[in-house]
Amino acid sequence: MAVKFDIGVAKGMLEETPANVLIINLFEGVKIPAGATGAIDIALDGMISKFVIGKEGFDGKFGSTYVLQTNGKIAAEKVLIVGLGKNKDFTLNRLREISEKVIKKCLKMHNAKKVISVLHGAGIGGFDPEQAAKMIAEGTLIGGYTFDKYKSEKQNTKVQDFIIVDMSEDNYKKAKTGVKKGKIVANAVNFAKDLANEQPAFTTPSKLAEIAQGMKDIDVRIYEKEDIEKMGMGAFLAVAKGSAQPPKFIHMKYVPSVKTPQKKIAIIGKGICFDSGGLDLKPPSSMLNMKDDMSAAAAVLGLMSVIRDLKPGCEVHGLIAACENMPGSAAYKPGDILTAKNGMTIEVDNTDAEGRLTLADALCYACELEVDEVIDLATLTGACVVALGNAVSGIMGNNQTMIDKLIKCGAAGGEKLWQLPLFEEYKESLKSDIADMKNTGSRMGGAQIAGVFLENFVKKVRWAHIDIAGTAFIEKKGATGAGVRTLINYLIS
């Protein structure tokens, strides 16, 4: 994990705690600070109210910062004042977002080895101290993430310790619990980011299987090519044929300690470890970041890596049909007829519509587990990116209550999901003259048509499909860990 510092909680007075940097906050429009910021202002002889606000005009707009030298008046060497925006607009998600901005600022500051922070939001913000601390921990550890594994010169991460300081015994106890929970979420997100940022020569199907097998306290079964053939996963196997890398079907199972699980859930992550497009080869520019086509598999592995710490009351099956889509001599071809696990036949219209083929067999497998719900996560369609951009994932499925809950859980985690329809009209373009269906249809409504295709392989379970094609990997920023926070919130809600 590429975070080189830890986050903790300490009881004490901010002005008396030694540090290189002390982080305090200010809501927009405040002229005379109160609470912890007010106490620091008094200790600094009014420097914040008289100079920073009065003369310098710092207005507390969201994300704004001001660095103030303390000249020995308090134990910290510098004060970093952070604008929280308008009080009425301040939310827990905004707290996570500002925490990401703050740590990025600290990482660029000179001599910021020890950073201490006020418990943002627990005062005037009105948040529960545990929830506030959880969001600070999440934002700080996610914002402090770097991927410099392959750089000769590693990023000089100056921050060594980040500590939330509060003088209240009750706040201290609640903040410790919150930080512990925030670490779990951040660790899962950063785990997923590490995998999706990796070079494709590293994250092969075999490597994903190895990572799954290394997880403690969950049952893991890896199906090899021969096993996959016996299970009749003709669609999945066809995609894998063009690669020298053997396919792996990964099944991770978590069973809660309770006698009767609340429900049984299967979560599938699309695991195309590299997508060249197959014989319908992608143009070079479109292929450049196709290492990210296993971002959903990375999200499922990230989730399963912390599931014992989350302790959900439901049984969870993490499933990945892992392979590469390559144009090797044995590659599947346009016009081929594939037979999926449920016996349905598929005419290959385009070999670059491979993710839905691997998901089709994974969905059949999931339904045979007799689970109550199936969620599949996938970087599936460019059409979803065109429709929703990079800020929103698409969601669709066969149960409105489940979809609504996932959208709500996504919003609570700062991940936006927008429902797309699965109308009957979309089925028309998938019709084939020689098979049960084609693997692609019209380019118009492409995200929904992919969803309609997948629905053919869902039987007698509640199901939701989340398309993270636009949100999983951002140009110049890299992997985001999209979907992890949504899934965690859903499992523990």
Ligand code: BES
Contents of the next structure:
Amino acid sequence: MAVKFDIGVAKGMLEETPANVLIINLFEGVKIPAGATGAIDIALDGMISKFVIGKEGFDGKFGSTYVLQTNGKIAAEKVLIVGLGKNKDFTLNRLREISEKVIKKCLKMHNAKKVISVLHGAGIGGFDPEQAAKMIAEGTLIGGYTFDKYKSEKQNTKVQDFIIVDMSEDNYKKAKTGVKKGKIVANAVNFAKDLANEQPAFTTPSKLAEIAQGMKDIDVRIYEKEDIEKMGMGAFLAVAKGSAQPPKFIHMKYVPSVKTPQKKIAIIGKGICFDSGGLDLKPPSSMLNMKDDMSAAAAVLGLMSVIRDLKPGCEVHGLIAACENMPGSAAYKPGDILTAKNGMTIEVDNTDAEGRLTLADALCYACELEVDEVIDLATLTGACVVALGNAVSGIMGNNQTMIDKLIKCGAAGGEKLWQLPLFEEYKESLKSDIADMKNTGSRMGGAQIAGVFLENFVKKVRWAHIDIAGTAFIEKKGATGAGVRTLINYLIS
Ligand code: BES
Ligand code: MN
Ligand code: ZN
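Previous: the form predicted on its own; requested now: the form predicted in complex with the named molecule:
What follows is the entire complex, opening with the chain shown before.
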């Protein structure tokens, strides 16, 4: 279980609601708190203004916290004051961030079974109560995530209930809607994280297919190896050859209940269940986290798992070409020439540039569905990590409007995307003497070279490619569910 507590909303007075921990807030520089924090301060005989702020010097800096015993003056045992930073800098994204920090803090407190919280931002912050509640739910559930399936001693079991408390009927109602929406997003993100955090022995291509097949209200078709051969996916098949695990091509389809869908969209997730590099074997340190090479597939599965709750007005096709990249005796070799689904030939220059080969066939398949737009998401290049680091994904494509919109949707979801160019010059190094192209070119500009490679397989559709190699999996933190919130916002916008 990814999150071990439930989140809800209750109508009532904060000071009268029994709890182990009450969360209130303080904007930076405020000396005499107003609103809910002011009410608690009065109930605590001015402890917050006189002692915490006055004597202790708590200044409300973004992310700072202060824990106070209430000694029976209010119904909650402890108060956790969280600094929201400067009021003028406070955004919904910051609220999500702060909610992640707060729940992490609560999970470390000794007794925090029942946590209640003020609806941050709805008062002095000036946010719409529904939006504020959505962010709190999202941040709390995403921050409260634990992957402890394989630990004998279960982690983060301290919090059992997290309840947003507000005395106004109107706020209560709006917060309920907001929490419901936030839960959907967090469920999708945590679903994706669970899959990407799993050991590679678990998340095999067959397992991903099985998970897709278990989704309610989604039409799922799984293509087996023979079907993939019949479809002519020579690039995808070549990558799968070195593994004992059979490849699966997964097609999930969501059809909206509206008569005419706004548009048709295909979303492809790179699904390399393990990337050893193939015969161009990766060194141990580079191979270590390569179970995460199906993070994009996990994101698409996470998205599809909640799509019936999101109810977007467009038709959505989730596509995954799932296989492992292994150096078994049947493995594809440098020098092999592959024929992709669209008939183009590819000389294998490096077996570790496998993702683009699987995506090539998936892109061809997507274009044949006659969709209006194709988005592919992939942990594609180390070069993208070098260029943008671990906090920013790369985005490229053939349609600026679509790219701009995706960047905006990412920003609204707290996911940073930065556009990289697909200039003509990048095509040069992919030229092959004996085939239509090679699968790798110069190391310089590697993310964009991968982008122009993919462009060869995109026909007559608006297309965007998102490279999440740096953002999908973070050392010590694990999987992040990168891309899920961007995609959700894009579909519902
Ligand atoms: N899965 C890797 C890319 C990757 C690197 C993801 C680091 C996450 C973190 C991809 O298949 C790969 O091996 N790419 C090569 C391409 C090269 C051979 C042109 C790379 O980036 O080194
Ligand atoms: Mn690789
Ligand atoms: Zn890979």
